[in-house]
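Just one chain is shown here, as C-alpha cells, and it is the form predicted on its own.
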Amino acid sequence: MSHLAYFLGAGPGDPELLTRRAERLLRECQVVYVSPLYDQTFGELLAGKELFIPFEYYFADLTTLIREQLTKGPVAFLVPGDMTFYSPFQALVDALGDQAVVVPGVGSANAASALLKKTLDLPGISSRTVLTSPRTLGEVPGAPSMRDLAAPGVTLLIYMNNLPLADLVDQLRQGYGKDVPIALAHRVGLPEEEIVLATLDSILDKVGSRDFFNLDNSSRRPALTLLLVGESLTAQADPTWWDYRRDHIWKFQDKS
C-alpha cells in the first residue's frame, strides 16, 4: 500500500498561523520534511518524528527516497509560506502526482499586510498590486524592470530581493515619479520579527548599513525579507465607499 505526501502550507513561520487541516495531516505524519528554522518554530508539533531536510538531497535521490518512505505511512512536507509563490516545491509534487496532496497556507504576504494592517489594492487609491522579484525578472530576457513595474496607483510586493537597496529605490522613485510609501518586511511570523516602514526618500536613512537582503554575506541562506511599496500602505479608506457598496452591491433585496 502507498501513502500520500503531503504539502502543507506552513505560513511565514509561525505555527500559530497553521491551518487546522494541516495541523491535523502533520499530526498524523511520522516522517516529515522540513526547512531550516521551521524545525524551531515548529518545534512542538514535530517531537518525536523523523525530520528530514529536502534541500540536502538531489532530485532523483529524493523522489526516491520519498517514494519509499510512502510504503510505510504518509509523509509531510511543511512549505515556507504555500505553494501558491516562488515555491521550490512543483517539481515534486509533479513527480509525485496523485500521491501529492497540496493543503494551502498562509502566505509572507498575507502575514505582512496583516502586520500593517492594511488593505493592499485600496479603492480609490491602488488599482492593482503586482507581486514580483527583482531575482527572477533577472532570469527572464526581455523582462520589465521594477522602474517599469512601479507606478503610481500600483502596490508592488518584492520577494527575495537581489539589488542593492539604494539600487532599488532608484528604480522605484524613477518608476512612481514621487515619494510613496515602502515597507520591509523582515522575518515575518519568525523570532526577532519586525517592520521598517519609510517612504522611497527616507528608507536609505532609516536603514542605514543594515543587510537585510544578505548581499553581504558568503552564506547563501534567504533574506527572509519581503518588501512592500506603494500609496496603500499608509492611506486611509475612504468610508463613503462603505455606503455605496451597502446600497448598491450588498443591499438584500427583498423579493416577496
Ligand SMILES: C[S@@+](CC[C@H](N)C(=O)[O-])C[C@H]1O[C@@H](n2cnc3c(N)ncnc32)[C@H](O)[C@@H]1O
Second form
Amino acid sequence: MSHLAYFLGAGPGDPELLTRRAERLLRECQVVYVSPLYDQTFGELLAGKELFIPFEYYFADLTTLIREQLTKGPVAFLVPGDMTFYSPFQALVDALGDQAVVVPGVGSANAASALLKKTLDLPGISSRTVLTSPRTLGEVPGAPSMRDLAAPGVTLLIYMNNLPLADLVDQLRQGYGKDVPIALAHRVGLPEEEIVLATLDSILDKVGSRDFFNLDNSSRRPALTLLLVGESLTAQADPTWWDYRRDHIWKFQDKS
Ligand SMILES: C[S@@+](CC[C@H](N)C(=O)[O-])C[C@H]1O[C@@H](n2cnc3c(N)ncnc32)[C@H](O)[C@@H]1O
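Pass me the form predicted in complex with this ligand as well; I've looked at the form predicted on its own already.
Every chain and every other molecule in the complex is listed next, the one we just looked at coming first.
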C-alpha cells in the first residue's frame, strides 16, 4: 500500500501561523522534508521525526527516495509560505500525481499585509495588485521591467528582489510617476521581524547601508524580504463605501 505526500503550507516561519489541518497532518507524518530555518522554528512539532532537506538531492534521487518512504508511511513537506506563489515544489507535486496532497497556508504576502494592517486593494486607491519578481522577469527575454509594471492604482508585491535598491526605486519612481509608499517586510513571522515603511523618495535614506536582499552576499538564495509598493499601504479606507455596500450589495433592511 502506498501512502500520501502532504505539501503543507507552513507559513512564513512562525508555527503559530500553521493551519489546524496542516498541523494535524504534520503530526501524522514521521518523515518530514523541511527547508533550512523551519527545522529551527518548527523544532517542537518536529521533535522525534526523521528530517530531510529536499534541496540536498537531485530530482531523480529525491523522487525515488520519496516513493520508497511512501511505501512505509505518509510523508510531509513543509512548504515555505505556501504553494500559491514562487514555490519550488511544483515539479515534485506533478511527479507524485495522485499521491500528492497540497494544503494551503499563510503566504508571506498575507503575513505582510497583516503586519501593515492594510488590505492591498482599496476602492478608489488601488484597483489591481501585481505579484512579481525581478529575478524571474530577468529570466524571460522581452518580459516587462519593474518600470512597466509600476503604475498609479497598482499595488506591487515584489518577491526575491535581486536589483540594487537604488535601481529598483528609480524604475518604480518612473513607473508610478510620483512618490508612493514602499514597505520592506523583512523576516516576517520570525523573531527578527521588521517592517521598514517609507516612500520611494525617502526609502534609500531610511535603509542606509543595510542589505535587506543579500545582494552583498555571494549566495544566490533569496533573502526573506518582501517588498510592497503603492498607495494602498498607507491609504485610509473611505467609510462611505460601507454604507454604499450595505444599501446596494449586502441589501439589508433598514434597522431604524
Ligand atoms: C521562493 S519565494 C517563496 C514564497 C512563498 N511561497 C510565499 O508564498 O511566501 C521566497 C521569497 O518570498 C518572500 N518571503 C518568504 N518568506 C518570507 C518571510 N518570512 N518574510 C518576508 N518575505 C518572505 C521573499 O521575497 C523571498 O525572497
